[in-house]
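Taking the form predicted on its own, here's one chain by itself in structure tokens.
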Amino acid sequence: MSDIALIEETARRAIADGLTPEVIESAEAGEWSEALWNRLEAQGLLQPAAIAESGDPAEGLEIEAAVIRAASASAAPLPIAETALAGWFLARHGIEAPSGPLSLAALNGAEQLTFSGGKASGRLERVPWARDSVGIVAVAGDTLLFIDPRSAKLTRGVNMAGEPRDTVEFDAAAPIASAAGADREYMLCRCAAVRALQLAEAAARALEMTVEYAGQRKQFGRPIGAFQAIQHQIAAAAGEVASARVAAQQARLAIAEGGNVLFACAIAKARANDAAGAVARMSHQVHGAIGFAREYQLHRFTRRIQSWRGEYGASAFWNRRIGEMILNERGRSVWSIVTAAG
């Protein structure tokens, strides 16, 4: 077993243990997973690029998509990929990253956050985890700044899934840190590749479950994943989730080696987008009235699914990025931009 594959294996036994029936019930009714939580901490599973040995970027962000793959195949109710995103941020511009849940702003065109004076105001909406996080970290024009959500005024919300998607509020607050040099497209970057990697692995824990379902589940005498209609459904979802893996791993690639982020992570998250979503679709077919039931555990992908879909970038934003792409690339072919190291 690989170094790699070891740290997953690590890190899904580890919120297997932990994540009991009790666990979820009490995330679902917005209660903090302390517990689990201290868990993954004491391991060290919480920042993973710390976790590397060498300073090689590319074994960081294989060993947190490592971390992110056990966290999203069990739908673990805890920021663990806002946390170890949050970290590498503020790694990248020399802040230390302090222990406990770590939150980012969502990054898009709506945000109103401006920084001025050492001071920080604006609105920040939809923040992952903000009422349960040490600090949120986010981007006032070309600075990046470490904020403490006690310092705001925060309303909660929550997105389909039920997982914290809160407003705060800043009006002239002190970060706790800040730094010059802040790319705001590139971190918008950075959080859709992570978020495609998290739909893939959804999409394929969900395809999982309908493959065992269909196996087990029998109609007129057989099981109903000996149906022809039944096997294709799920050849079809087979096929879209290796396509969003692939893609997710091609935007971890182009990170790491620094060339041709932004195709590869457009690319990454409008193809997670589309792939996670029919199979979530597909799941919920094949399964029927079943799949929607509370104690059943599918809908506890399907959601996040459809909840993560729109964040850091829908499929329609993406597309159109593409698009644009392509068309400014004037006299070179599509192909020869898709190959192409930057």
Second form
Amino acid sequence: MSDIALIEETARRAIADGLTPEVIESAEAGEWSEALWNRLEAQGLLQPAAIAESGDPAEGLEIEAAVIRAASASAAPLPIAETALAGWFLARHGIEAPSGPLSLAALNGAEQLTFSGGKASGRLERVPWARDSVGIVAVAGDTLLFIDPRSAKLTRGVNMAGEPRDTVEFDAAAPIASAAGADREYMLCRCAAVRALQLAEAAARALEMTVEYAGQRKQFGRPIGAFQAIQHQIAAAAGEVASARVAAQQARLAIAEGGNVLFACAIAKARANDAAGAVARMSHQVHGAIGFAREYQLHRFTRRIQSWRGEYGASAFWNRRIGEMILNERGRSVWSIVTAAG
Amino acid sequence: MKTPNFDARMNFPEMERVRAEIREFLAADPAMATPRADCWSHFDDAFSRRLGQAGYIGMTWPKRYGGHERSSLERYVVVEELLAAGAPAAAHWIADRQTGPQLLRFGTEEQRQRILPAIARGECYCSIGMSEPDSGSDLASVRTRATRTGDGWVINGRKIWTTYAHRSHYILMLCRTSEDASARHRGLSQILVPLDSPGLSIRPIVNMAGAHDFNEVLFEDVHVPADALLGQEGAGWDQVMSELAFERSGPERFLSSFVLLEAFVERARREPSAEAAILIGSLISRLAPLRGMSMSIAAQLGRGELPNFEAALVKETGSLLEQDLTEKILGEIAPEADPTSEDKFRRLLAEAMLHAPSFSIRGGTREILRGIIARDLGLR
Ligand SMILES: Cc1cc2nc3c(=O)[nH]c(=O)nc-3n(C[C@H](O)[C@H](O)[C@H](O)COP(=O)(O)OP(=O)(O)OC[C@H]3O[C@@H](n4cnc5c(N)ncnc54)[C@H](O)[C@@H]3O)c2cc1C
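The structure above corresponds to the form predicted on its own; please give the structure of the form predicted in complex with the partner chain next.
First the chain shown before, then all remaining chains and molecules of the complex.
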């Protein structure tokens, strides 16, 4: 078994060393952080599942989670999660992933993509780092497509955190590879679980920054953290972070162990969306004006939180899915559904 | 910043075995004809005896004390199944959850032999003697006094909100045993007092749901022998803190009224709507991680750890969820609460709503729990 804590620490250190203020600024301006990417690639951190010593998929998922935790806790401006996910989907379909950044479609059912006669046509919106990636994983019907963004018309866009979210349009483009038997819903769940983890970890970092700040900032002759009104807001947020993290772990376990993946991932994303939203709000409140300032780092986490909440399913979308799943299982108690899901 | 330690990796075959067993037991038990909201405040001693006979009380305790030497996760499963079914579990609840474990941790061999087997049989019940009229959240300010006599202790003072003191056998008291003002915490001790002791009187207090669950207990020169002391004289405060980890971390902090959700889902299956589906999903997506957190604590308690920080997080997020459950069902979709109704949903909705204010008071108020969490985060 690999040492998960060590991998996480290695990833944290590699990111911290390479994520200089200049790198952060140029990434915000839409530039590709080549040096940081290469540093992580050299450490083998970008295809985390591939470094699992046992070859056990569960171990691969834990390593992936360790790297994503590190990336989210430092708001690394790179498609680390996307590359891991896309690589994992390609591997499942027997396609060898090239090295380099990978991306994926939003998988929300709004894509208009067709595949016929070996050619893909249509449009994908808000594709993370499409401009920089060597390939995009998408789904048309039940075909998994791996498409080269250079064969598409690309329109640049960004999310609120300045992360690229591009629109790509294909007109009878031959994909790099394709495979039958894609399960779009399963893929959506898998992506939602990863975004849930990213949200939980970004929220954990915002909470941590807030606790530190509340201990240092003095008003009325004492640290603001000495005021009960501040303590209670932070304490409530700590509960949100703890439950979002556990929900993300439960989703990962369901995927690794073949549990009720839809149920667990839906829960994880809905929980993380709401938890991270609450933590972002609290963190800004406790920071006062400094949190609103560009030079201060809090917004790097809260802007990501606000961007990620809507990706791979907002809360109402998943809560409705959970509710309908329960309502449709007539004759079964809610409790039996909850406990069977693990 | 301290990070709470939760690990949701809990998938042990023995848990599913005991789940099937307790479900079978409950399905056949007559008490389950009427599931209850806030079910662990409903007292049914016949039910608790049947449960004890079947081996579901004192599950983790050594066999020599009448226990069953099962894992803390097996016990967790039984507890959550009782709650999810709405079982009237009050009679044995406190003794099984905290008084028994306190005896195991701090009691003498004689105390354990005398009391634990009866608790495990579902025949001996305990109540908590912490709060006093002038000492609620500020528990260390308790004034009930135990004074040493030649052969034991004499107790004077009053305890309040003592749940089921009128139907229990013992009350585990937190009393002042030293007047040294510089030792506010070190002057406290825990004493286990039989509730039929001469000089002890119990006055009922009816709650807003119209039920007599809690009481005021008056102590006027109540004599108890020396061996009524639990643990060390002067160590009462530390002992109570360990008791609170058991008291706060369990699934009763988010499942006490789960049957209401069950009944709401039955109603929504008859009258489906998108609003109902979203509400159900939003409640389940909060509940599922709480289960993982509480199970993780059960495993930690089983290893002898005292996860007070984690327990406070579970109680705080759990009681919020429980209050939202009733609040949102009643306030947003189904206003038809009626405590006298034949209709299960209407009755449970009323029962849950009428108990909901207590969820963030009993076992430590929301404000106190948030204070504990803030302290562990390093803010105090
Ligand atoms: C259903 C039920 C059953 C109970 N059963 C038992 C039992 O069996 N045995 C037992 O000993 N006790 C029992 N209790 C009592 C319970 O432990 C106390 O109610 C609780 O500790 C709070 O004390 P209090 O009610 O005196 O409120 P108070 O302490 O007077 O608090 C009133 C309000 O002030 C707030 N407050 C107090 N101090 C602070 C502070 N420092 N900062 C911010 N806010 C503060 C509280 O949070 C609360 O909102 C029970 C209570 C209930 C509701």
